[in-house]
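Consider the single chain below, provided in structure tokens and representing the form predicted on its own.
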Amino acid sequence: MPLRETEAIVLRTYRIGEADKVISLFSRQLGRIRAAATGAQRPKSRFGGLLEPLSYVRLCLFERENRELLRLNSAELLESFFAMQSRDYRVQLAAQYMVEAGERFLPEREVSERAFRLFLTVLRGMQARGEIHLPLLYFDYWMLRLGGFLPPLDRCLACGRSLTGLAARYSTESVGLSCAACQAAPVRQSLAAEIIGLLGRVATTRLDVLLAAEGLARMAQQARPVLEKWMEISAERKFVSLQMLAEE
């Protein structure tokens, strides 16, 4: 059984029996994996609170031949995002959405350094600012782009007309933007030119720079539903945490 070392973000934990847990992880060196943590539920477990959802940890894992489930040997906490979730329910729901999306969009055992850095960047952005709209917009944009689902944002998908400086329309049933003249889908909603411009900034600007700018959080709040709808269409499922977040 080779011993593997990796950095990872804890996605979820599942109780197994009275003493053990199975941990869903997005690891830097191994991709999305699952590992068994023997005795993790015991009061004096050596893992303690190291396996809280969205903790950033360094792990040593035993990988057994012909078995998908690894076995956790040791864990070291590198960074915790527990406090921000416990003090703000909206941030907790936003973090749960990242977990849902990650488990849907990230293939098992497929390494993605860019996606791993994206998770850390967004979690750190929410922790630093206590604001969810820009971090979630940034997360959605890059998850769609890295997954190959992001449509062109600078032209109409129906006729190819440039959308630079123009308002656009989007469908609640398909991914993509169209110009005001095209009605390719039955349900169309308007998207202001400034919102399209913000999506362009997300493509080229670091999240910490966006968070420091004035007035972008309000625009991000308007833009989020568009990309979240595209996320659900691309994932072919509804995200429970998004529905709960919308009710807050």
Second form
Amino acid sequence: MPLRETEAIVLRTYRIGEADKVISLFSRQLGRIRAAATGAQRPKSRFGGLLEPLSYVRLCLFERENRELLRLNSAELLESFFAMQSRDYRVQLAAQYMVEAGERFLPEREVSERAFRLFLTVLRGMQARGEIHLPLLYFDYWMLRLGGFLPPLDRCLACGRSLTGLAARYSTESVGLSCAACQAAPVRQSLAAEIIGLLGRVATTRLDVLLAAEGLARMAQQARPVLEKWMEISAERKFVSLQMLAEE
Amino acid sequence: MSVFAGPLNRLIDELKRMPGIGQKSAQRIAFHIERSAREDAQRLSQAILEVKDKIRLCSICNNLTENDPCAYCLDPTRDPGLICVVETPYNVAGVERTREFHGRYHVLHGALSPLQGIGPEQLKLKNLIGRLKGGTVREIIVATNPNVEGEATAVYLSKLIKPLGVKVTRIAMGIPVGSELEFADEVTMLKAMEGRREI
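For comparison with the form predicted on its own, produce the structure of the form predicted together with its partner chain.
The complete assembly is shown below, putting the previous chain first.
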């Protein structure tokens, strides 16, 4: 029964029996895994508030051969995102959207250092500013890109024409941008050139730099629905938390 | 072919559907029922049916009750100006065990949890706001669970209720009685420090 040590982000927990929990984790060294935490529901549990959603923790886990579920031995908190989620319902919705998307996009047991750093960067961005639009746009962009779902944003998918400095159109039923001249798909909505420019900046600029820039949050709010639609199309499902966030 | 006779098998299957009961426990309970007197089995089945037929939600506080309004809402010795808001009916029992709370209750039947599709619309909030409009309520004690969902629900409630001129308080969070500071995690310790009081 080898003991594994890993850093991880707690995605969510499920209650099992009277006192235990199963934790869904995105770990740095083992990828997305699940582990059983015995006694975690008890008030005097040694895990306390460490296993709350999106806690950044260092864990010791026992792994048994031919068993999918690992057993949590000990946990140490590295960074907590409890306060930001409990202060603002919109931030909680945004954080839970990340959990939903993560569980859909990250394959089990597949290590992805870049996705792990993305989670941390976005959570820290949200915690620092209490703002959700830019961090979520950044998250969507990089989740799509790391998953190989992001289409080229600089040219029309239908005719290949460059979209630099031009407004584009996007469909609510497929992933990708098209120029104003190509309108083959049934439902097309227009996207301003400045929004496409912002997506270009997201590709090349750190989130903390973007967050420090003036006026980008408003543009990010306009750009988010496009990438969120692409996330849903790529994931082949609707995200509950996203719908609730839209209703807020 | 099944190992047990048909009726026993059906009983085991039904018992297995209950939370925390697996195959072995279901078998043990099924054989216990088979061995027990007919009157005992009848009492059990009658009790199950009675729960389904007679238990409903109190129209004032949403607690589970046989008679509407429930005993807590009808009790004249309880302070109507103090309402403790909890997530589930069994949380009411938890508060009652202290024997120190003499106000009334309101059961939300959940907490804000986007991953489970529970938003404000799914919580029983409408009659809580209705109760506050009467002008008799002085204070709302939010006793939702001390986790992300419970905290977010508490903040949401406070934003909803404060404009009505009612005081909103949150139950304290921190170190459990009987434990030791040495073993407290950072989140719990932080909450304990935030919720400190003058002595």
